[in-house]
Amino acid sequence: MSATGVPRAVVLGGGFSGLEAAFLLRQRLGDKVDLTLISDQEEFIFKPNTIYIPFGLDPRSLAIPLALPLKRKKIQFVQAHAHEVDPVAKRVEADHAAYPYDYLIVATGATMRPEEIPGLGTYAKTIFTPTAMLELRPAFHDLLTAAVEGKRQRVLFVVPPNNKCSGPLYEMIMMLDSWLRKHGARGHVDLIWTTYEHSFIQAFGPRLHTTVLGEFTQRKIEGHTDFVVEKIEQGKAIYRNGEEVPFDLLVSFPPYAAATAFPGLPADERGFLQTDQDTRQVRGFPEIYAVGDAGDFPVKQAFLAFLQGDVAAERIASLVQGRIPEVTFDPVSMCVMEEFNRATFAQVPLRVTGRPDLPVEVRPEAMGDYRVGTSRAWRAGKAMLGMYLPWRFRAGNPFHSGLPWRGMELGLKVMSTVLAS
């Protein structure tokens, strides 16, 4: 307990599920808890829309200072590195300084891991940070004016194996698309997408693959699946099954891996927590949480970070008020995969299969509930979304709660209803 006598909520990360828990757990808690955030950032990053800083978004758009959303409901704001969790004495390390807490949600998230793939770092332009997303901006313009100059040039995407979220790599060979076209010079540029799972989107299932590969057609992209890539070359990609793909520019989202390492907590090769796939409670230590990337669901993907961090802070609100906790995870995924001449959104129902090949799949007794839909009226309902998480967070108020998320929710509903199925 605190020194106040209430119990004592740490979370570690300023992310999605951080943030969405931190608040949450203020909202329904109030002064019944001690909450302190830590994070070695200083500001939490909008990615979903790091997707157009290549072509012009200013990255400082998408940037919101914790500080004063967390001052704003009296959430402890540590600016740290937290490098260690000692479940036995239930302390937190951070920066040499401990922590310590009755209640942990790590929700840490993911980094890159692209030396896995020999050549990778060196040739290929990434898109996990709005650094790198930054970068691709003159190599996107380089590109264009080889192109208007009448030079032929190749654009190879690849998907290598170990990575959890590929979605933003659709979004961006289907913008560039769009974008060369949109500028007369599309004609000039070949456009080439691999990856190492056996269908488009292989998490999101059958009707998202049809509906890529119905795009890809229209579009004039060759895509290959199966394409396992083994190493990068100066202006090419090997692949495991022998082929060899030349390229002028290369665009990739590498492996994934867990951000920190808790050598205390139980936790896969890849360092993300193992987990209670119900109440994300690490295995063995029910006080503690893994939520969003740092946990071992095999999809890491905002939305369902959401929904993660949700279920941390009911379960913990109901310990804390004395209630037995009924709320568990309903990995539902819903996304809107930006194309700029529209958009295609997808509403997904999850499960784990445990099998390597294929870790989650779409629930067949939930198949109601499983709709895909491709229209210029989802690039309002994914500009929406845009602005409604930011303004939420800004003002230290949870993503999937109140009024707000429930008008939020209807107009969804409505809008796959009518143009998803």
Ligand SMILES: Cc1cc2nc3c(=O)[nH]c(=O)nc-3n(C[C@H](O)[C@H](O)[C@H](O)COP(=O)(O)OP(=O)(O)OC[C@H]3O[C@@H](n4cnc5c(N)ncnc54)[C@H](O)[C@@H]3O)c2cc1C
Second form
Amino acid sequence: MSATGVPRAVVLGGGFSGLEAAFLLRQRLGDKVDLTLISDQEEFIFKPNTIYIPFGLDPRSLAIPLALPLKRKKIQFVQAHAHEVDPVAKRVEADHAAYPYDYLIVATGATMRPEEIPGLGTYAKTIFTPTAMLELRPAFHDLLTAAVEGKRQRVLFVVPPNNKCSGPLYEMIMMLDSWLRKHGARGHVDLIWTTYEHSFIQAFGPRLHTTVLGEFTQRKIEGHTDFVVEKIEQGKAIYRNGEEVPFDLLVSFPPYAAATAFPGLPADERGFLQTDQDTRQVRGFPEIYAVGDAGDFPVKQAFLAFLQGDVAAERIASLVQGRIPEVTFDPVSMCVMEEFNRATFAQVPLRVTGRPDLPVEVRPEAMGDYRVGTSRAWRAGKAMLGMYLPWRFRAGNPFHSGLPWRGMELGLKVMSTVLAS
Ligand SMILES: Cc1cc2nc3c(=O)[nH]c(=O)nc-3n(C[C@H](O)[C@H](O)[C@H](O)COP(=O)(O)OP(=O)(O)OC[C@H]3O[C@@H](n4cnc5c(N)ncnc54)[C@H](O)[C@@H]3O)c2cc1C
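Now that you have shown the form predicted on its own, what about the form predicted together with the named molecule?
Once more the chain from above appears, this time first in line as the rest of the complex follows.
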């Protein structure tokens, strides 16, 4: 208990799931909880829209300083790196101080491990951070200049094993195709796609595969599935099946691992915290929740991160209010993939399979909720989400809550009824 006699909840991480959980906890509990958020960054970054940086967007426009919205909601903000959780003493060690908790939400996200594929870190441009996206900008401009001068260029996109969020790289290749066409340079560029996946955007099921296949065919992108990259050498990628693919520019989204390992807590081989699937409680420690990319749900995605943050907050709120928690994690993913000339929407009810080669699949009993559609109008849907989320977080409000979300949800439902099937 805090000095004021209310329970202490500590949130680690100021990304999608951490902020969602913190803001929702405040909304549900008011002053009946003492809230602290520890983040090693002073800003929240709206990562989904970093895809626009290589094409000119200013990265600063995607940053939301954390101090003001947290202060507004009376959430103590500690800018520090949390390096240890002691689940027995119920204490977090962060830089120069320790923070006791009654409830802990670990929302520290993921990081990249390009070094798992020899040569990837040396020869590939990557897309995980705004800085990496900024480095792609001159690379795309050099590509355009060479293509306009009539020099044939080969751009290879690679999804290696253990990447847990391939969608943004699919966005990048389609956007690059549209951008090159707009500049009249596509004729001099070969676009090649290789992925370790058995189907395109495997996690989102057969309809996404069919949609991407159609897009690749129409855009004359050479696409390969089951291409497991083993190493990169200067100017070529080498695969387990013996294939070698040459390139002038290589763009990749490297393998994932947990951003911070917490040795006191149960984790898989990549450091992702092992949780109860429904409640997001860390195995063996019911007062600790792992949400978003930090947890062991096989697909790492902002929309799923929000849902998990909500579950943790709702369950803690119930416990504090003396009620039995009822809310559970229903993994229905939603995304809008930018292509510049149009966008693809997907709503995908998922279930975990336990199979390493197919860790999630579309839930057979929820096929009616599995919707995919491609249209120019979905670009407006993406833009709407891009305005709605920063507006909510700047004000210190959760994404998935209240009248504004019900309005957004209704809009998306109407759009998906008309523009997806
Ligand atoms: C280019 C790109 C495009 C994407 N597009 C989409 C999209 O269109 N739709 C979608 O749903 N998802 C998308 N994603 C995925 C989405 O961004 C992530 O799934 C989401 O950010 C996960 O949220 P999170 O809260 O778990 O982690 P994060 O948002 O990564 O936040 C974690 C936070 O914790 C902090 N932290 C880490 N370790 C510590 C520590 N030890 N102490 C204190 N703080 C710590 C980090 O600095 C960070 O601020 C995209 C990702 C990328 C890279």
